[in-house]
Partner chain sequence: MLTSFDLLLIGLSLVIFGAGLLKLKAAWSQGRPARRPGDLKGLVLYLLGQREILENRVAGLAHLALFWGVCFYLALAILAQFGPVIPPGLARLVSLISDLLGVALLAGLIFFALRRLGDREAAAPRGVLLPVAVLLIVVLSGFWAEGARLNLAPEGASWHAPAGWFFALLSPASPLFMQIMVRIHFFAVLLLLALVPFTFLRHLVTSSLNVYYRRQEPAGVIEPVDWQQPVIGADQRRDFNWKQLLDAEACVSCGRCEQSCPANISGKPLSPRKVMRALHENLRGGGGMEQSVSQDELWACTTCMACLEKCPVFVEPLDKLVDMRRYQVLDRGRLPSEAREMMRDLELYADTYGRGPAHREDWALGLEVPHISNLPGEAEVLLWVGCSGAFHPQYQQVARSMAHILNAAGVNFGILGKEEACCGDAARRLGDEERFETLAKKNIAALDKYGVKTLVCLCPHCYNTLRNEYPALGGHYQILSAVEFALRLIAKKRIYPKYPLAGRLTIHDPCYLGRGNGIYQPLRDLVGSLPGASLVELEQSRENGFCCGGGGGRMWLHEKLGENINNLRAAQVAHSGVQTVATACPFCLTMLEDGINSLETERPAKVRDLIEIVAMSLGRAH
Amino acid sequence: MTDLWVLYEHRGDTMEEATLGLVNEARRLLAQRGGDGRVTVVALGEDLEAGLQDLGTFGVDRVLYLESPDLGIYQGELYASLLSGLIKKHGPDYFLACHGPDNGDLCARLGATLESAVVTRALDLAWGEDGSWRAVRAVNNGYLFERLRLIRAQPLIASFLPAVLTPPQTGSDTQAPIVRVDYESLAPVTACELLEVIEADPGELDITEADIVVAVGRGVGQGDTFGVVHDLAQAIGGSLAATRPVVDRDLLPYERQIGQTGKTVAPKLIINCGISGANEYTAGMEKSQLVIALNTDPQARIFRFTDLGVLGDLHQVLPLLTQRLQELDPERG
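Let me have that sequence as a structure, single chain, the form predicted together with its partner chain.
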């Protein structure tokens, strides 16, 4: 019986959509190979149970859950040691993960330990006419693609690009049993020990990497008025960015400039404070997901790009917003 393993993707204690995309992919592979088999989700972490409950409804047959406080964050050596132990013990035919910096590392480690085929940045897997697996993967930062034949795949290890994964419709109301794996029995062997994670100051993050960007424009005014914006960025955990005039005034370094002569950003949330929205600026932030703008001029062009536009002076509005954010999350700020 074919056993397909899917690595559980989560952020904190909630499941990420990509997990279901992988389950869908596993179902598709299973159908290609005759349908006889099961899909197993492997979850590593802490306090994940809530997210694991409903997996059965998406076509998962069972869940292997490895829980330990040591698994709170990804550690390549530890994860690879545990998983290779598990794989050797259960002998699955496939191990599928969603591609990202962590899983790219993990799959490479597993491939080396198990001496088996690895496809990272996978776009497609298909059963070839000669009776072996064919894969397509992206190379050169996604500019080129390769087609591969997998000669030795026991198990077949693949990390799929998230963009090619589509989650399934909810199907049955079946429950998938959650099988807890004893962490101690696996006795992971590592050469390094994690002592401390040094958190990056969100305000110091490169603006192209940040999930939340607080951008400031000419409306911030001259002189010592930058504090309100700084406080908001701190409270919301955002990275500070600016338009060119603000950078010209040396209020922020050039690395933090958005626009035609600066950087192009696409954060999950961007808050534009005192920015009128000239084309030279908006060219650098149009692809942001959620756009909020705050401006005193109702005619400002920036409002054409916003999901939420606020009419007001940033010096009055931002302190209130910062205060509210601090009430919600007193640890920040």
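Switching conditions: you have the form predicted together with its partner chain, so give me the form predicted alone.
No partner chains or extra molecules come along with it, only the chain itself.
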């Protein structure tokens, strides 16, 4: 029986929507094989029960749950040791994860440990008629796409770009059994010890982890004019992000890019500065809780996605906003 594993994505004890997108992808792959198989979600962490209870309604057949205080924060060596032990024991056909900094590290470790193929930044997977696996992945910063044919790769380890994942609709009231895996029985082998967790400055946070994001488009300009956005991000405690044209001009690094060829974010607040709202960009931020946009064009597409739209020159508006924020919280000034 085909067994497809999906890594449970979560922030703290809250499930990330990407988990359901991966489940949907796994069910699609099973359908290609006639539906004979199961989807297994693998969860590592602490106090995750609440998010695991309803996975069956989305097409999950079972859940493997490793719980330990040691798993509250990602540790590459530890996670890879535990998961490689589980994979060797159960022999799944696929191991699917959501592409990101932690999982990029994890998938590389698993591929080396298991001597299996790894597809990063995956856009599509399919079974080949000859028994091989076919994959499409983004390369060259998303400017090109690469088609791959993989043979004798079990499990095939793939990390999907979040922007291509679509959550399934709820189906039945089926409840997937939660199988608790004894942490000690896997005898994790590590040479590293976690000594301390140092919280990053909000402005330095990875944009996928930030609660507040200030996003920049080509309308902001560059040089000294770019500074008004930096000032706002500092005053509001936000992490700076950008559209692809800004990254292409080397004004911000690729790690700060939002969109289909960048990262998908879902902060509590995102402020879009000088962004027109092309589909390539909005696909990466449309799940944000509160969306604010500043633009001089009343027809800008970004306004379709906003809770609050400000029509005006951001170089006039942002300094006033920043000044007011600094008055409210002088320590951020």
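Heads up, when I say rigid core I mean the largest set of C-alphas that superpose within 1.5 Å between the two forms. Residue numbers count along the first chain shown, from 1. No experiment lies behind these values; they were computed from the predicted model shown.
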> Core aligned, does the CA of G85 move at least 2 Å between the two forms?
Replying inline: no
>> Superposing on the rigid core, is the Cα displacement of G100 between the two forms 2 Å or more?
In response: no
